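The form predicted on its own is given below as one chain in structure tokens.
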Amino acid sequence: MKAILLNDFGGPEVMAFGETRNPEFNSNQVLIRVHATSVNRPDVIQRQGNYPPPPGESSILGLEAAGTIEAVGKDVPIWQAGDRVTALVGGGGYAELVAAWPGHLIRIPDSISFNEAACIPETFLTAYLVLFLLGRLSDGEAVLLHGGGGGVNTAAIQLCRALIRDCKIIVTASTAKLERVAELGADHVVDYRTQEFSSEVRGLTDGQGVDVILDHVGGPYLAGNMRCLAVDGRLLQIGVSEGAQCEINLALLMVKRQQIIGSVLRSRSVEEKADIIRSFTERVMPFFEKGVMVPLISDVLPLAHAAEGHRIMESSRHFGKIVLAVNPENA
């Protein structure tokens, strides 16, 4: 099969479009003919040599894939060859074929294209997991989302709008993306380049702070996050793009009864991921079927141009997801 292969670890130039053997799949898995996949921040980190795949997973980049089931293991119920699915995978998405666990599949509604479906598993599931299952975001609460133009946060804005009543959504974004973030559904947008976000957030919440924060920046933002986190507030840490080391004010943490919760989706067990996907399918997929929620696509590139997709992501030029069309005729 054709796939994106790594010649080494480093910049986008280490990625090459070539041939490799088809993936093996066992009697409890399915084989998917991939029509589209997408670029995620963990792909970039893995390419740099800092995020190896979990044991047993493909070393090929790619954490999600949309396509049709090519073959079904003999012990797999329900799913059949030809079914249109999008899948969360531990690796291997940047290829023409990928193996997946049946519990990690989501049936694609007829109204959604393969390109759109390829945007759902990694980012929407991450946002759903951290905000609602771990962060317990509830009606009437306020949430702060850092980095409003990325895939996770464009998904998070839509999820908050669809699932929560009277939710105040505050988003930090760069100057160039402020207007688009507001159009997507944010109540307030803070320009992190020119404004100190914690002061802005406290002003927007009458000094109370927000109940939930979703952050991928890490160390440099911790103090500010704690300053604008409300009493009993929950900070969900899903990345450390600007650094993992920092000091923490434990007195503030205790007095305000704050919680800091870390989460990584990729390393969770097969069973854990299946439980998350089952909940997501029941609660969220109806919004996609009705057209209330739509995956936001920034760019569509051929799989062979995956390196350009990584350059776009690293430069933060994208707004939404960067899709790689593996089979453009069917995407």
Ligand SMILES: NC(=O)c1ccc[n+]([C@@H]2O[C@H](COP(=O)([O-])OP(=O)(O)OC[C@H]3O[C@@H](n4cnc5c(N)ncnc54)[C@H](OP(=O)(O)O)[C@@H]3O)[C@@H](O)[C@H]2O)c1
Second form
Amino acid sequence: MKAILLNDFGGPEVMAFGETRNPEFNSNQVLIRVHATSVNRPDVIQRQGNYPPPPGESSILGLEAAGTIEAVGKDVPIWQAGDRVTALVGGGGYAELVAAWPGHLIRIPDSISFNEAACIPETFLTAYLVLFLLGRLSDGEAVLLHGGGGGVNTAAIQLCRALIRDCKIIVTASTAKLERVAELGADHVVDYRTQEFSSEVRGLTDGQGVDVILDHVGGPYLAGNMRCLAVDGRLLQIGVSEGAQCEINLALLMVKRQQIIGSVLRSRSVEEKADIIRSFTERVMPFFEKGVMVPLISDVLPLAHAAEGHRIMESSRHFGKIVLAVNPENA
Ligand SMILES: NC(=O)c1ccc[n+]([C@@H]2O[C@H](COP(=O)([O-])OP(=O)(O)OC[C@H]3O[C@@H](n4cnc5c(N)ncnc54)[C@H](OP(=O)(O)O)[C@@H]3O)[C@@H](O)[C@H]2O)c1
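So that was the form predicted on its own. Now I'd like the form predicted together with the named molecule, please.
Time for the whole complex; same chain goes first.
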């Protein structure tokens, strides 16, 4: 099959479009013919050599893939060859074929294209897991999302809007993305380049702070996050893009009864991921079927141009997701 292969770790130039062996799949898995995949920030970190795939996963980049089932292992119930699916995979998405666990598949509604479906698993599942299953975001609560123009947070804004009644959604973004973040559903936007976010958030919540924060920035944001997190608030940490080390005021954490919860989706067990996907399919997929939720696509490139997709992501020019079309005739 054709795939994106890494010659080395480093910049986007280490990615090459070439031939490699078809993936193996066992009797409990399915093989998917990939029509589209999409770029996630963890792919960039893996390419740089700082995010190795978990044991047993493909070393090919790519955490999600949409396509049709090519072959079904003999012990797999329900799924059939030809089914249109989008899959969460531990690796291997930047390729013509990928192996996946049946519990990690989501049936693609007729109203959704393969390109759109390729933008659902990694970002929507991450946001759903941390905000709703771990963060217990509830009706009437306020949430702060950092980086509203990214893949995870364009999903998070839509999820908060659709699943929570009377949710106050506050979103940080860079200047050029503020307007689009507001159009997508944020109640308030904060320009993280020119404004100090924790004072803004306190002002927007009558000094109370927000109940839940989704952060991927890390160390430099911890003190500000704790300052504008309410009593009994939950801080969900899913990345450390600007540093993993910092000081923490444990007295504040204790007095405000705050919780800091870390999560990585990729390293979870096959069963845990299947449970998350089952819950997501029941609760969230109906919103896609009705057209209430739409994966936001910023750019579509052929798989062979994956390096350009990484350059776009690293320069933060995108708003939403960067799709890699593997079989453009089936977009
Ligand atoms: N733990 C997990 O399970 C998991 C799963 C998936 C992703 N992640 C992590 O989640 C993060 C987002 O991933 P993604 O794929 O959505 O990446 P992405 O599309 O690049 O989104 C990141 C966004 O953050 C904004 N940003 C950058 N610096 C910021 C700052 N200091 N304050 C506020 N916003 C800032 C960026 O744009 P502007 O600078 O232009 O505003 C961009 O819109 C990454 O760190 C990734 O590693 C974690």
